[in-house]
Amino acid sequence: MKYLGIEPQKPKIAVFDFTGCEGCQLQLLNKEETLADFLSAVEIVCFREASSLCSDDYDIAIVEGAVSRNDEVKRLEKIRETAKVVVALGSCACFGGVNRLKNEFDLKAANKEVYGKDPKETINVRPVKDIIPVDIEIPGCPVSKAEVESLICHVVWDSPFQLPVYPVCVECKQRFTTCLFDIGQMCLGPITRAGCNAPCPAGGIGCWGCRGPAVEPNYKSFFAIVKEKGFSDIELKERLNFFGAFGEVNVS
């Protein structure tokens, strides 16, 4: 695709999967109405779910999944040495994701319980940024394809790109969605970063915080609402810890 007769330089992109479900990678291949334009703007040189070809010559590495084995640590370090830009794609890559829940268990005992005399190598789950420097994070479970496309436009044409700073509640109001607290459900929408268009609350399910905290979240007011609605600290901690996105937030 030429613009004013000039052929734009296509960045070489490689997509890598670590510990995760690969749902965020599938998002890159969804939304068929924009897929052709998306693929025409970049050169995909390594993407297992899209092609059997794979090259070690790439500019941008998109990494999905958390780190849960020592061999993944070494693989990430090699990717960082090669890539000019590393993008952490999805909640697992950004925060550890649901996989991080296993850190609450005795991994040696759990390994023996599941695999018996044939234990598998495993370590505590960590997000990508705990292992290597990350240039850009796109949270979500799964990610928003529109955000990924905006990022590609930013890289190719230097168009503006910024994740929303406001919480999911704003998007709920834009969609005229009834507040889930008003119908007896806990929802992390008041403290979670927007950008997903609030599909969970619109579908009748309270937000679980897969996109991590909004900028300057008002935890004090949120915790007061949670207690006012009759939810326990245990329920709140379970919700906050589910994706590992809220760190060591003190709920008391």
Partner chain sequence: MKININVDVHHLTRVEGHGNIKIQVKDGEIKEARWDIVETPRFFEVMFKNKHYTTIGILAARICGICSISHCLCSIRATENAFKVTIPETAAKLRLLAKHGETLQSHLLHVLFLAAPDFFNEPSVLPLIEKKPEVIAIAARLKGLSNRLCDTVAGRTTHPVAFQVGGVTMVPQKRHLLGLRDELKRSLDDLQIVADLFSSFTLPNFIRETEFVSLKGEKEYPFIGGSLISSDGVEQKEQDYRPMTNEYVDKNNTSKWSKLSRESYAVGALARFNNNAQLIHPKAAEVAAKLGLKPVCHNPFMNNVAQLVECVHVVHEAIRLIDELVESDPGETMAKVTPKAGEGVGAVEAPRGILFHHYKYDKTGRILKANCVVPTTQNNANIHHDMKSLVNKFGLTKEMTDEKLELLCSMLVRSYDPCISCSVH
Second form
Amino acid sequence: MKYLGIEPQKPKIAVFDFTGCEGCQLQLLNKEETLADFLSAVEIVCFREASSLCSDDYDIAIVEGAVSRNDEVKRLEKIRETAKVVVALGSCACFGGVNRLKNEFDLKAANKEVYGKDPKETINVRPVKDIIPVDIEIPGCPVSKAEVESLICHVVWDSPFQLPVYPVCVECKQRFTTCLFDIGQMCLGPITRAGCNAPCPAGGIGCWGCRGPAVEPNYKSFFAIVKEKGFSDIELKERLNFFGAFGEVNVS
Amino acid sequence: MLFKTIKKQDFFDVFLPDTQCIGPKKVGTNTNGKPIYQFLPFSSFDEIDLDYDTTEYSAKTYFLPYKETLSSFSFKDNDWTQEIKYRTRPRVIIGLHPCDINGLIKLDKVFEKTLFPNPYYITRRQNTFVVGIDCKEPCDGGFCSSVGANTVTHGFDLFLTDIGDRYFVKIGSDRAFNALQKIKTSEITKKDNEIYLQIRNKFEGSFEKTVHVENLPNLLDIEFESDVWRKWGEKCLSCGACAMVCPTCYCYGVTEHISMDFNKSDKIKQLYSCNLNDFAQVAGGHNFRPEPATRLKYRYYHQHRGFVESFGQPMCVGCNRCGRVCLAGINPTDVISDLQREQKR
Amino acid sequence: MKININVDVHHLTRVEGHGNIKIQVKDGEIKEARWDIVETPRFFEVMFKNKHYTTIGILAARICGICSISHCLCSIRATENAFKVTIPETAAKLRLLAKHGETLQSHLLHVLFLAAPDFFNEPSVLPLIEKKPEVIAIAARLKGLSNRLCDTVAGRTTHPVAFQVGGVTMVPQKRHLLGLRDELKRSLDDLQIVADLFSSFTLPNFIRETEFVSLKGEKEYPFIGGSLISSDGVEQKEQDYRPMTNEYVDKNNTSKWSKLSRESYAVGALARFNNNAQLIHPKAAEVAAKLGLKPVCHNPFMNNVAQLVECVHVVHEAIRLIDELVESDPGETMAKVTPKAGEGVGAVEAPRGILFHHYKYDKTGRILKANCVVPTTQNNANIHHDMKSLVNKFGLTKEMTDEKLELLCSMLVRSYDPCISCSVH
Amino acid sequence: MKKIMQSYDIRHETDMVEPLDFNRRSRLKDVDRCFKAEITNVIRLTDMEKLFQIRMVNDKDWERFTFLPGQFVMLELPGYGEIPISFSSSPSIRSTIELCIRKAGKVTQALHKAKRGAIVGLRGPFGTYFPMEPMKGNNILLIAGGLGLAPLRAPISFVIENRADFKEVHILYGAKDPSQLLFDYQYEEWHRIDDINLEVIVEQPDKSWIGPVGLITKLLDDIQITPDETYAIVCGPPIMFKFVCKRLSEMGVPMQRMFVSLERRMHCGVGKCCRCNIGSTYTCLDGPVFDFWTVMNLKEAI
Ligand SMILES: Cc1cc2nc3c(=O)[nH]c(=O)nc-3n(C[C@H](O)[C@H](O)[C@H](O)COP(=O)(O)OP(=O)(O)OC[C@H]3O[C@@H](n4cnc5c(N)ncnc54)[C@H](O)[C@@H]3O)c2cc1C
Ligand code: SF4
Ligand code: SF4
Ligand code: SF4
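With the form predicted alone done, generate the form predicted together with the partner chain in the same format.
Starting with the chain above, the whole complex follows.
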């Protein structure tokens, strides 16, 4: 497509992984019906999980995973210097993800428990934006490939990228899921940003808030509802903390 | 209007073989042990339950789908062509209650009978054979009788009332008349009429909760700055669930999506809700309704004032689906009576 | 001329996670030949502590983005064993079906996207999009199918949403299952083409006597639960995984190592096949025969072939499962769960090999202590020793160059399909 | 068995392959088909605004495309989106239309990059218009703030073309600073036209600015009007027209003789998506042109 006389960009993309399960990177190789087009729309210059080549000449750095060791901080700083646009891919990169749960424990004791007398280097988990400025965030555990594709389209045509502002409930309703609160379970859908197509409520486990807060969520009312439905503060906190996406929201 | 009676068993022979059928299916049980129903496609009549009380979702999605491609553009040499497709596959919906059919009639007003008729809606509506059925008793919190939506005289092809072993049938279209030629029907007897009226009277007498909507257009203007909105607005999660399940809420947003090979783009309509944060936000970031309270108020304002102004009746059909779905416990009866109480004070 | 070789691979590519290869041959003598995991450790075993049993499957899935279904199922199984819960039959079938989807998806990803480029002498699949579009089309088709299978049954390919302690929470619609069945049937032709393609590749002829550990199939080729077996004759019950795995910490590695009868052992598709070949689907056995895979095979490069054979097996099995599922009434899919104090172990054959989760619960259903032993942890020591032996066999010839040896060693590591972020869970 | 129902296809009803004539009710079914139009010229006005001259690709589409000052089109940029834009040119020029567009977001940004020759889509014209005919024989005040000059250019052209029909004509225009003044190349021409009073004011002057400084209401201080014989058209941000109209009211101009143009988010242009509702009035159907009395009575309009 060459349209409006605008030349499409063929952005050079590099993918980097930090602490995480690499599931988000895997999504980049998913959605086979468009995979070939996706891969030819961009020039992937560095993608360790899929390719042996790597170059330091890239426009967009897609960063997956959280930071949990000092050498990762340095790697990130170098990426920021090179890339024009840094994209945080997935909940680990955006918020710290499940890795954040580690921060609740004493790292020395944890190390001893897992590695005995040969402790390994580790620091408290931090999201990418704590270390370097991030231009675009695509949250999700894992991210949705559709959103990644949309990002690429926006980059190629150089137009602004936007996540949905509304909460998961909208998408949940649009796929005819029975609200989990109706069947006695908890769900963070009303305060979580949509865009995932609400798989978790449909699967029966409720939303765990992996995509972080929607725009201006009504915490106060939501927390009151959760309590009224008979869930404890502990259960609520556990959910909010699970992906580390709700930061320091106060539940009471 | 033509009336007939049909044996229940015979009735089921009319449908299924060649058309997609949709009806109230049980999908689960809620915490109070009550069954949850949804309008879903079915392939045999044992899958549906026409004695259902209410469905979780309205049937509007079969007329106004949550997502729909309005048109597609294919690009070539700096130029493009536009392609528009409408759904034309016929479909039968069985078991709509009067509120749902009244909802359709209101949507007809917006999408068929205005300055700019909407072809997407019209094709879906024309291609759907609507079989309605009377409710046995008022559903939880339903206030259809207060907005005049508990009976229906048009907008359907067939309308059934359960009179024991038979259905009392209203025939609303010629295609329905033709469809009934295939099975054995009986003319209405005086006895049938009596039973029918008896059942209807009993039903109409069984409504408890009523709201008064007649004065709302005026009241809503007067109470524009009322604290009532703040009170309910504080609870509202701005989740849009109410609009999604509502049989008449129709507002939407349009976005365009370029395909990954950059040769095509789709213009996609997605039902939206006026309760969602950016509903009235314009370029540059200004939001005309920044607080949940202002958005919630607008939903009532549109349903009970704007719609009345345009069409002489409220948009709400009193099914209380929004009230049931709302986690924050916001329901029209409470909000409206709150407003009216405010007025009296 | 004296042989001097230096290979130093920092962050090996086309594997999941970060690992390094270091080989130094000086004057024809191996000074160093190492495979080390340097991935940042993640401390999941600590994160599990104090978590409620209802959240455990969701957290466990996040150990690995590729075999999330296995981790989730394994953790749920450990919990069910601890609470002594038996899941309904339909639930078990659906879980196995999802498991097959994952096996297919993971194996295909590895064989076609990560390993295959080596055989075409390409750095990645990207150039193949233009050079071998027919192969890529098949790869995309097959992978798409496996993803759809997982999506339909598990709710999502990566990080499933339909599995909970006690059973499954989502039953796929019949028409979706039937659609998948047709697709699965069609995919067999595609798999045949891939098998033919593989028969045209020459795999390095490298043999190192190895002990193989896997689940022991009783009546079926094993994937979820059962007893453990090693090709050296060791047998254990599921809950006695510790004497089977014997994890220990190596100071150079953030992943642990393990051993059994020898200095190391191997798990994975090859191990499963070696230990259970008699149970594999006859059609898969045909493919195995055609590609020259016979138990007990000690060539680690043949793991790719074993994966392909398993792909054929799981497609046939998935078709059979779907047939059974659509014919019967689903009935109840969740068993009643009452938390109890106690311990439980789950063993599941993840695509890359046997996986264990072991939890100790308090009476409220919160975890007191957790331990996970993952496939790549078990393979790492074996890769390390394989590499030494590989360098010994091929590395000390005059024709060998740094590049050639680097490729050979990288291919060795890749053939194990290591999942490194998993191994530093 | 015979089918219960025949499938219904709206396209069989009338020939739907051509874009509809939005001003004729009989053809209003295919509301999403757009006229194809070509950008023939792009004129840079300021850093943020450009003027696009647009021509129909098919000549016969002109016959069906007539608009009135104050109406708007839905401008479709396939792949990017569709936006409402007011006509900024004279309705009587039957060869090109002009749209003055500010770079504001996704669609407008793309448009600003577009080159001459690009093909866009037009749906419309939609909406209400300034009642130019009834205004004839009166004094007329044309007041714009900022981008408001864009929609005001259509009535200005009308007035200029029919100068004899109006009594006194004042064009008052205010902007933040001189760099943001639109159509400055036309002021000279407007000045020279017989008996039009053009006044331009800025809030923040630069060194070369010699005109008046301040808010637009200041310009009204120097104007003498006979309220009963005066109409006003006021375009600009809500805050601006609110003050101007209040001032005019004080001067005695009836509120029903002041016209303003409102802006809301619009996704359809035809009264369906509800995004433009004010209270519950559709800006796209009942607006964008409203008299000030109506605006005052619309909840949340300003
Ligand atoms: C009747 C009318 C006439 C207008 N005339 C002009 C004009 O002559 N010149 C000019 O520069 N601008 C005009 N605008 C404003 C113009 O429509 C917006 O600036 C434009 O929609 C921004 O779109 P975007 O995609 O660039 O911005 P984004 O913020 O990316 O907008 C995204 C979407 O929001 C909608 N939207 C956002 N803001 C507005 C808005 N203010 N009004 C309507 N829809 C909006 C659009 O439909 C668009 O699809 C007019 C608006 C209206 C309602
Ligand atoms: S299940 Fe969750 S996301 Fe869905 S409607 Fe209920 S609260 Fe919202
Ligand atoms: S439903 Fe919630 S937890 Fe699940 S993917 Fe969406 S945002 Fe994440
Ligand atoms: S009224 Fe209830 S359902 Fe509607 S948006 Fe508010 S919280 Fe959601």
